[in-house]
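Single chain ahead, by itself, as structure tokens, in the form predicted alone.
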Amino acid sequence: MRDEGRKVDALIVGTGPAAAACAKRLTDAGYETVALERKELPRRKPCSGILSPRGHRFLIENFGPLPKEILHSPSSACGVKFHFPSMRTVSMEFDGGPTPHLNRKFADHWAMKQSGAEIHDRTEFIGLEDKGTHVEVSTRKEERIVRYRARFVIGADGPGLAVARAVYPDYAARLPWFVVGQKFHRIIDCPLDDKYFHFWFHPELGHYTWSHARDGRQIVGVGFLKGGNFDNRHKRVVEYLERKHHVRLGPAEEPEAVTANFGPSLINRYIFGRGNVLITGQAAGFFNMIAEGMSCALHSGAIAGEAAVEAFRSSKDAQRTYRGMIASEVRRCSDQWNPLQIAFGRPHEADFRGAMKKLTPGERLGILREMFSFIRLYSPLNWGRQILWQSLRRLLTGRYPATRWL
């Protein structure tokens, strides 16, 4: 006799931003809900906790006041702060003041715990089966096979894209990898405000380098396409800071890297399920500029949940539901990235635009050309016409083809 296993309502794969709010939306329509983590809880996670002002207000209404001790040092920060080879700095608010600054280890936890969820720690995801009225999961725990059944199935496990490749299996090959690496220093001496992100347009440091305050110590981060060095890459940066910004740090302790799936938000190839499989937040393709995720994260995670309420309660298509819902965030998302937006809307939470305007005509020409300067760099991608293409479509039709979409 075939063992089915533990049944529930729905399975979360994931314990991060998506995942806690996906399981809220679900538990608070009463579905039993079982979230699944490979790691034990509460696991680390790295990210530099900064969160915008949409997603701290989802946290605050949905989760209600957070706690002091998810919260790093600075707790908060007032915005971001962007920086140029010419050494021109544009310095941007936050909407609405200040957001908090997260650690990741315990929010999500906190969040995790606060959705009501039934949490398995330590317990991996292995493959799924879609059987039409239901998903059939097997898992690992503890070197032993722990199986699911549950009527949805919802992939919030962000680069890992365990769900993802089990729907579509070579999903992941076509994605551009990039590796994200930050490193901790005892400060010395750092200019640099504390009450900001910092953030470099420069070609030379890679595709995505930052920097900001930390419990005392200072983050050095850089983002680059798969194969190349983090030692050499975050040296390299170091030693600018240095030189350009008389940044004096102490050694390197304590680095993290991830490898990231950054760039279907840039290009409209999101990845949403299939069947009675839905799969959001990076999972799905969600970064914001800057790569702060955690906002789109918590938003598309809740979208995915109510859909799934949705399918639950009418019978409708979950698929058809959900994408149908997570049209608006797929546009706020994408915005972000669209150059007929930043130059003609405001699809940012710190003003671009308006920082702009405090500029000398000369200035904000120089600082134009060293952007496109900056964005040659993705050019071995071949995203350009797509952006292009996707902004037009944006343009003349008020949304981004769904045609796109997995």
Given for the second form:
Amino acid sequence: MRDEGRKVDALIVGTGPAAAACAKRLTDAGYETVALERKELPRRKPCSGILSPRGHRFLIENFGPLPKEILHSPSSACGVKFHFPSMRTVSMEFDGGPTPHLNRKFADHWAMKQSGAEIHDRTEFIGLEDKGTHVEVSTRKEERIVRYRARFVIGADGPGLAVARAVYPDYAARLPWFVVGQKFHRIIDCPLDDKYFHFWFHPELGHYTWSHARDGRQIVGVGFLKGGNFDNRHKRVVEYLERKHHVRLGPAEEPEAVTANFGPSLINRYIFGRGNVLITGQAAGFFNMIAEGMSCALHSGAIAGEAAVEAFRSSKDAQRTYRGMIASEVRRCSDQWNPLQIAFGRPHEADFRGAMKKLTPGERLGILREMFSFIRLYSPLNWGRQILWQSLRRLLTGRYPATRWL
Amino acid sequence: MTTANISSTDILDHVAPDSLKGIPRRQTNPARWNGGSWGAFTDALRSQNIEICEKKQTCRVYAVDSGGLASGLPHGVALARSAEQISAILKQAQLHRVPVTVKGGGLTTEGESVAFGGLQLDMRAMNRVLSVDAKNMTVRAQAGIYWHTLGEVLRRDGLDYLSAPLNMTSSVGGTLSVGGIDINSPRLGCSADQAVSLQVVTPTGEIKECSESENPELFERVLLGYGQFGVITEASMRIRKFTPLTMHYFYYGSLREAMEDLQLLVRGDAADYCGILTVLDKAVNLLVAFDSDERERAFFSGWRGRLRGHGQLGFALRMTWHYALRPWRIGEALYLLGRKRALEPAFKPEHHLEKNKIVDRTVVFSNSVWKFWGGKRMVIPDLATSAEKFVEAIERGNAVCRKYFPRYTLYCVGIKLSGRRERYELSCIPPDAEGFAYGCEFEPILGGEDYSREYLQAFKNEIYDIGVEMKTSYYRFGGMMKGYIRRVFGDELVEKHLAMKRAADPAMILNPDVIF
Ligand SMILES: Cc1cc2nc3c(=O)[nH]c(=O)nc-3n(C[C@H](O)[C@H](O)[C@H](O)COP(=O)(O)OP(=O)(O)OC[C@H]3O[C@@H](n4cnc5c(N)ncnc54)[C@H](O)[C@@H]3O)c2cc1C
Ligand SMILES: Cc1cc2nc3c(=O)[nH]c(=O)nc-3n(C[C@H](O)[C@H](O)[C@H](O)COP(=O)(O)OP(=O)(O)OC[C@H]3O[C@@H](n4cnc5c(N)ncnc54)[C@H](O)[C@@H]3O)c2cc1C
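Form predicted in complex with the partner chain, following the form predicted alone:
Let's see the whole complex now, leading with the same chain.
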């Protein structure tokens, strides 16, 4: 007879922020919860580690005060500086003051442990079968197949999308994929203010170009559509920083590059799962502006947990409940990319409009023009019309249509 | 600039729990108790013939409070039977460090009566009226009794309690522990102030009687004490003669005017009952009611002329004009009209009227009125302020409601203070209130929408943040968020109470994580 495996109330795939938040809601409510992680914990995670004020609040309220072991140095960031090809700069402080600079390797593990859920690391999710009353899950642990049986499975496995692929096999292939990579440099001289995260709106550097200080070194990172060459792109950014900002750095060390499913939140194309399988965090498509992904991962993860708890308690359909509850997070996240919200609302937790107001009208116009020419870099993806249409729907109905979600 | 230039304290301060400028945070969602010593605890209790139910189905009944947001699960449930039984439970809980969470009606909204592991002590089995003293006008009852049941018993003899929450299922013990507000609170104070003496089981299991003359410190700690300093098992309370009441409504288009008029009436003791209920900030209803025809007449001769509120017709004309000039707001106008149609009969249910007087305001409010804004989830953050800060606090809270929800209501009342009492410290009574405090509850109408807890919590936080900024308190209608207590009351006061709590409850097992 086939081994049915460990029976649990909920099985979470992943141990990132979305998983920790989801686990917290489930264990608080007394549901037996296991979280799977394919790597050995604590695991490394390429990330700038800059947390938004909302994410900071969530961590403290749910997991307690942050121990200093989970922080890099400088231990906080004041805000973000945008740089433009004309060498104009817009500097924005985070609402409510500086926020922590998380060391993801330890921060994720800390939050996960604080959640109280049982953690099974070195256990890779490989497939599932939704039986209606429960889900059967297969995993690989040290070359062995280990099975679980859970009432609900929550896919919080980030850009790996293993759970999403198991539910919608052709989903991942339909997404445009980006490569996001960073390298660390010894600092010889760096005039960039190390209290800020620096971002370049420069179409020639890449789709996503950034730099910031960490543990005495400088990170230089670049994101671009899959297919480009990371080393060349990165070298180009380092040279640019030297030429234009007089940043002198030692040789590049510890290159890290990952692929990212950046895009669904811009065009309201989220994926939330099917039946007893809920998908959340970055896997569902949540990604805020300025790579601010942890806060929406935390919040969406918590909502997935809450929906599962609600479904346990009321035997209401988990998908329906989840999709109802997640609408506020969708608004929150997609608003950050919505030009109407950016122009007339206040979707970010750093005051962009306030920072712009400090400039002369001429400078403002110049910056808008530079932003526009940067956005054109994304035109091959054909997102422009979709973003505009979604923005209008949001304006007229107050929400983003759920019909576009998978 | 490089890292070397930042001093290390500078670096660390930014991520301290209070690093969000002006708004320190604490862990508000406690970790579930791990159940370590549960077995030894239950064995010890069973050997004393104390029944603990550990069935999952039973424990799940206690998963949420009326707020419906914070879900927990006790390891087991005990139905309260007697002070002696509770004493035995608390003694073992101290010994084995098992958290005990007391639940009366469970009408809290921030999860205060929800057990995140440990034992849930359900007080509702202690629900008898023990004696009624019509001569001295007092009643003695077990603390798990619902006010409504107490009222039914008292009314048989033409008597009534002084003030109690306007719902059917709040218990005497739970209410004395949090405050309790009725629409007669501007005259008769908060419900806790009607207590004359209490039987309390302390966190270490001693059974004590307390009052203003006997164990007065315990009395002052337990009243409005959020269950931190003991389990109330019996309460003696003042009572009064039962009277049906006549209710009148005045309508305002301006929140500010209505609030100012409410304060005028409260200060002048112009009505026996008064409060404000709104539909959005558009239809603001000031309600006044009277126990006697004399008081009603005195109101109409002395006070009515000074109020800026309209009668129904006047208000209807005003609103017609308002929306005629704003035709794009037709949806809102229709909503208000719909509400009016539904609410009017609710406030005057035929079967609860006798000669046009409301026989039982609690039944009318809970059965007929609250149902229009209540639901499976009650989101009712609130602010309690001094008279001076009241209007500003409400206007700011109203702006937050508008930002988050298309439909909401505000419910405001005054609360008469009975002098300066120790029990008011660290309570819903704001420290700067003199004579009267005022409270406002901000209540979104959630309808069929599935809002996430995260969204609702963000809304509540924004309301509570106003309290922090304006240095008000919280009415505790919706409960006090633990994360706000230090900020609002300051470290010194919280430390003082924490020291008292530690002395009274060495293992910190009774209602943990609610305040400290
Ligand atoms: C270079 C870079 C910089 C960034 N900077 C920031 C920043 O400054 N601020 C910010 O807020 N966000 C930032 N982000 C985004 C942020 O890292 C993500 O949005 C966030 O980590 C998403 O959280 P998650 O919990 O959804 O997924 P993840 O954090 O990706 O966690 C998923 C987990 O699932 C595990 N997993 C995957 N597949 C399987 C499987 N099959 N079986 C078992 N386990 C599996 C993974 O190992 C991982 O531990 C950055 C991202 C990148 C790439
Ligand atoms: C729909 C609704 C309407 C409401 N209307 C009003 C209103 O009109 N006026 C008003 O003031 N409030 C109102 N409230 C709030 C609620 O009525 C009060 O919080 C209520 O008085 C609490 O009583 P309870 O028995 O439900 O207490 P619980 O919620 O059970 O407990 C309250 C707190 O006291 C503790 N506790 C309970 N029993 C005891 C005891 N015997 N000894 C020691 N500690 C104990 C609990 O652990 C908890 O911390 C309303 C709430 C809802 C949901």
